[in-house]
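Taking the form predicted alone, here's one chain by itself in structure tokens.
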Amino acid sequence: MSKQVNPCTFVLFGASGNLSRIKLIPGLFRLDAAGRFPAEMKILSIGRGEMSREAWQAEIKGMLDAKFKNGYDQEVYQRFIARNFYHANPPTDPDAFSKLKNALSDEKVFPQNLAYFLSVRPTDFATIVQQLHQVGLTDESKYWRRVLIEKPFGTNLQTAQALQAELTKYLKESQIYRIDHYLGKSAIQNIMLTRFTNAVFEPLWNHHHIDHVQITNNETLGVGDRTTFYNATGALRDMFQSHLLQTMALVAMEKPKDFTPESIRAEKINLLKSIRPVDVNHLHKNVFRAQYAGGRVDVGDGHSEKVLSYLEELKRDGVDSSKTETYAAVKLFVDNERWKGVPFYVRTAKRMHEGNTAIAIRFKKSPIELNGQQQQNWLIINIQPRECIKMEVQSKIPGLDIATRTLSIDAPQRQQGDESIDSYETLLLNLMEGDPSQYLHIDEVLAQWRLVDPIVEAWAKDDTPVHQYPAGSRDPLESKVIFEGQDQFWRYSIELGGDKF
């Protein structure tokens, strides 16, 4: 059920960055499209340089014409124009914002309820948020004032703190979005509808029934020209710590009284705070990281070709040494009474033979033995490549002996003549709605930060040698140090029957 987006002026700071010329402003060219839009809404686009609003607007028709290479209607397209707005803001310009706040006054041509989204570098959030408040562009006394905040929020608990406290001298709660794109992702938003929309689902969504729990962001890619940004973060901290432990959180949480986003919100931030911390006095039985060696990846059409090392490339950028992780496993419990003793077993990773992101449930032994085995069922909820719910169930092998073999039921969510939408279109969305169920709120980063930073603090002292892997290959085999059980292996959800150790 869609909601009404109030009049309001979408000020896009870093305009003329790479995320906004591939996701933001064709994004809201989409958006318009679908008719989201009151005619009253505006774009202003924030850039250092000077430029005329005829050049900014030529910008954008370049934009467009390389996202959409079929082409597109042109009736949108000249009412979509006519929303932007260009503004120069020199970083140099000691009055630049209040020259900003005199543009924007203009209520004839901009709407006076102000989205304000900071496609910039991390150590200027704080900054331009304090300098819109000093010039009276964060009050809310008459109209409404959001601020999205692109990731990462913080590099571990300390400065996630810090930035909070910075933004919060300016800010309310509730006027600041923390993006995290995974969650405007349809499959990602589904998991929580599967569980909840389906009665025949959550009477097993607990630890009688359910063996333990998979999920998976593997990637073909490597670090590519990110050396810097990676060797400094790492696979944990880039994918952990926000994308997978927000999956890990829709998967397990309670049920909500209801669906508004504060309620959501709540159960999310009460599973968070609720996975047992990693025994660091025990870190190998719990978790486990790797960088990848030299190899060859597929590449499609039966190809492959031959890729440099993790260190390799560090190497080439001026770096000699790292033990920086590019495949990380973690082991969790949850202390709740749903989940009591079930094991989730979260990893990412990069230069894998796939790449593809999931999760997979392991129900429990069948109550039947069968030639000596008892079958256990498998439901997958796959986020992509493909968008798709596959599950595994056991039936009987026609013919005079008893005997059964696995069948896949596999259903695929994205159907023909379905929106193919991009989670930033969805954010954006929700920010000019004002709905923040899809953001993170503070104490979903703060636990989040809780969860990881020991497991850093216990690498960065740890001095094993790093285990390497070959670049496009499977898990490694010593990763299965972290399970529970023998009997348990690394799931590879496109596919089906897996592959075991």
Ligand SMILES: NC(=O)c1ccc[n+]([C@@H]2O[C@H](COP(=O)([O-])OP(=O)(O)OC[C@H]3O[C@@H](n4cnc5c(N)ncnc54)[C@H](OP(=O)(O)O)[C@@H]3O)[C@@H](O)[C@H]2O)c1
Given for the second form:
Amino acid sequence: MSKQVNPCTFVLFGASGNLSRIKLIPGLFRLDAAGRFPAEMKILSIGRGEMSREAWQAEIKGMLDAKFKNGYDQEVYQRFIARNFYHANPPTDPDAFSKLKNALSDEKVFPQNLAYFLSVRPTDFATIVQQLHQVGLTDESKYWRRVLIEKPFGTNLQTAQALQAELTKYLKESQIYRIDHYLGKSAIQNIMLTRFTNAVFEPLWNHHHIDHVQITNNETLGVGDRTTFYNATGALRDMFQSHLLQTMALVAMEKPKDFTPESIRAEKINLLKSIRPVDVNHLHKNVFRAQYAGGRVDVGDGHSEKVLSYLEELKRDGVDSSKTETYAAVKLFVDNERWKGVPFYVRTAKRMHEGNTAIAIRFKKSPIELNGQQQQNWLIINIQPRECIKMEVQSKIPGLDIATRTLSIDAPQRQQGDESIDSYETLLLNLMEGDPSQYLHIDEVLAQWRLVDPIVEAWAKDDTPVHQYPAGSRDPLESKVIFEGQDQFWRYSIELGGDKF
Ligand SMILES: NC(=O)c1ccc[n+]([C@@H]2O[C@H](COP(=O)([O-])OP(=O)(O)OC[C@H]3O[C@@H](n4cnc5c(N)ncnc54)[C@H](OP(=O)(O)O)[C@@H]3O)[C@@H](O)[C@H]2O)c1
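Just the form predicted alone so far, so send over the form predicted together with the ligand.
Time for the whole complex; same chain goes first.
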């Protein structure tokens, strides 16, 4: 179901930055190509430096050429480029925002509904909003004005609350769009649809039938040249705090009363609030952290390459020691009737042997024991690299004997001819449509920090040497300490049999 975008001006702060070049400008282009913009829609890019409109349009062309190497439709290009303007906002100019207001006031050029995308440093979010407010550019008495805040929304509960307090001096909650780009992924959106549009899943989706759930985001990449950012952040705050907890919310939430943004968010908030905070008095039974050591990683085509350890990368960049985790595994429980006693193992790591994002649900043992074994079904919702749903079932081996083997029912989500949409495209469109359902409500953000902060604080005080795992390896064996059951193991590849560890 597609909604109508009202004529609006998309105002992009930080337009020359990395995110803008790689995702936002190309994403806007693709939305235009898909016919999603009304004729009047305009894009005003904002940067600190002076630049003519023509020079900026040439920059945009460079971004599109780099992104769409096989070329693009010239008619769409002409339409798109004509929508684009540039405005310089030098930080040293006290009248910069009044000038911005003046530039936008030409109603014949710029529709007055304004969608701001703050693709800038997080320390600039509040200041920009305050300055927009001061010149009346957040006023909604005649037109809508929405502000998209990039991540991270705070670095802990306290800073998230402080940012929220600043923003709400000038904006209503309905004007604030807090992004988690995971929520724009089609495979993530499919979690909720799979659960609630198939009658077969709901009756099984509870502690009577589910043994445990694993939510995994593993990468083969290391930290690269982002050591300063990463060392101040760590796996828990980078990936777990929003992407993985949001994924868990979609897996575990109750059925919303309808599919309106309000109802969906209400159930996600309820779920996030019912996750039991990790007992930091028994930290080592509930969470595990580690850092990658040197090793070899697969670079495709049967080749591997030698890579530095995390600590060596830091040393190269002038940092002598660090306890920051590149591997984090956390055991969580949801305190409600549906999930009574069901562990959720949530893990994320860099420099693993394979890159994969998946939800793996292991069901309880079958009632019948065959050949001394009771089998357990797995349901795997794979997010990337392959988008698919797999169900592993037992089936008779044809022949004279009564014996079973595991078969995998494999449903690729993506079929030939399907559109490939980047998560930012979906979210950019939702912002302009005024659909916040794939954006975070402040209560979700705060609930997530409430779960993360105690672990971060306990780890900061914990002087146990941080475990080292070889780059390109699987989970450290020691991480299995968080498992509740002796027979539980980390599930890897989506291939049959589970490639257990
Ligand atoms: N890159 C990603 O993949 C990614 C992913 C998730 C979240 N984010 C978030 O998205 C936002 C933008 O990320 P990015 O990678 O595009 O950032 P970036 O390239 O470092 O910078 C974005 C813009 O910020 C301005 N800027 C940079 N340094 C500045 C400074 N010292 N003082 C004032 N302004 C400065 C520049 O705008 P001017 O044009 O004015 O010079 C630049 O275009 C950040 O909040 C980031 O956390 C990015």
